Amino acid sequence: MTLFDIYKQSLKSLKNPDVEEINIRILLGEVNQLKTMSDFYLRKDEEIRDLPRFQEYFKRYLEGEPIQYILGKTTFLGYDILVDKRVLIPRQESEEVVVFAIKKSHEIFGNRKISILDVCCGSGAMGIALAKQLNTERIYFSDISKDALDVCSKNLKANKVSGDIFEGDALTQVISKNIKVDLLISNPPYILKSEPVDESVLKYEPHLALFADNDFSIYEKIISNLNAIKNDQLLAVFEIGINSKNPLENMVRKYHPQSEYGFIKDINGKERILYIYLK
């Protein structure tokens, strides 16, 4: 059967073909090693190389498994990132957080070498992107999940990034080793258990990396200890969720009343980023 034969046949199984059809092309592209979406149309009359493999992938997709987990990878700001059920799938919103961190770092540090820390790093996508795009002296990755750090380690090797990895809650290990950094980036668990979450996210993605305590204690563990890891200056950039601005602003005012800080909206107009600059 040709790729186009499989494509047309598979469309009949989709609930929303107009929106979902791209995922069929992605899966077919993986099986036949197509490099771009354009290749699908250029090579649509090519025979499928491994029909059973495609059928397995497509069955998992129809059952609701995210396509990134099916393929075991995703793309984050142009970098290939390995993912599986031990880590969250990096989102577009997180890309916006990294882009802001890069821009703000250039404003503060210019082009000098800086040390970076990715806290609650998961797959390591955010830290890897920063290491690739900033003049990095040293980069550290920290997470409470040993499984997540295993994925992170593989991503560092795959992206040829040299970094130190620590297992521990928030800044515990970093402080104990007396590490100082210029830039901290973090995407802690921030979804409240009362908030609606897509069924596929609940079913497949790790709850430890998703859900926050109602008091946002993970943020407080980090924010209250920023001075302990601060070099001469420190820029801390956090991804945040809805309903978190007020409690987080109170934390910043409590622990760093003299700091420069701000909340930045994402492309959808939602407050997505908190930054704190300590001089």
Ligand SMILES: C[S@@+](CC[C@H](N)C(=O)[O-])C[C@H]1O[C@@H](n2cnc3c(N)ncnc32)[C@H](O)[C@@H]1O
Given for the second form:
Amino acid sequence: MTLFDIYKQSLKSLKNPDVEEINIRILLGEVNQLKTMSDFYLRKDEEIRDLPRFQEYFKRYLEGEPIQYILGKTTFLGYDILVDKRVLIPRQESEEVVVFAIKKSHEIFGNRKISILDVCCGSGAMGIALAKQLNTERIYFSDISKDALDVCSKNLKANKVSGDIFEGDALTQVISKNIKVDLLISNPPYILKSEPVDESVLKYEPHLALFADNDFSIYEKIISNLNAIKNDQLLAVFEIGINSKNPLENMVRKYHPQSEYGFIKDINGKERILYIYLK
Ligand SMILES: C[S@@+](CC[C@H](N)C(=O)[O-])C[C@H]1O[C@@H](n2cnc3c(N)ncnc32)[C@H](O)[C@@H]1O
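Having seen the form predicted on its own, could you give me the form predicted together with this ligand?
And the full complex, kicking off with our chain again.
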């Protein structure tokens, strides 16, 4: 059977073929090792190389599994990131957070070498992108989930980033090792249990990565301890949930009344980034 035969046949099983057809091309492209999406049209008459593998992928897709878990990978700001059910699939919103952190770091640190911490790192996508884009002296990754850190370690190797990995709650390990950094990035779990979440996210992604245990306590654990990990200066950049501005602003004022801080709007005009700059 050719790729195009299978493509046409598979479309019939989709609820929303106009929107979802791209996913069939992606799965077929993976099985036949196509490099780009336009390769699909150039090579659509080629025989499928491994039909049972495609069928297994397609079955999982129809059951609602995110395509990134099926493929075992995604891209984050152009870097290949391995993912499986032990880590959250890095989101586009987080790319915006990293892009902001890079811009702000250039403003503050110029091109001097800096140390970076990605806390609540999951797959490590954010820290890896920063390590690649900034003049990095050292980079540290920390997460409470041993499973997530296993994925993170594979991603460091695959992306040729050398970093230290710590397992622990918020900043505990970093503080106990007396590590000081210039830049902290964090995308902690921030969904409240009362908020609506997509069925496929709920079914497949790790709940430890999604849900805030007690409102904003994870942010408080990090924000209240920033001075303990601060080099001469510290820029801390957080991804935040919708409607979190007020409580987080109160927290920043409580712990760092002298700091420069700000909330940055994302591409949809929502305040989804918080930065705190301690001089
Ligand atoms: C929203 S995910 C973010 C993962 C990754 N930074 C990203 O943007 O794709 C949150 C991560 O925080 C970790 N986590 C949850 N509670 C934590 C805690 N108390 N201390 C440290 N990490 C925690 C989870 O295991 C998960 O990997």
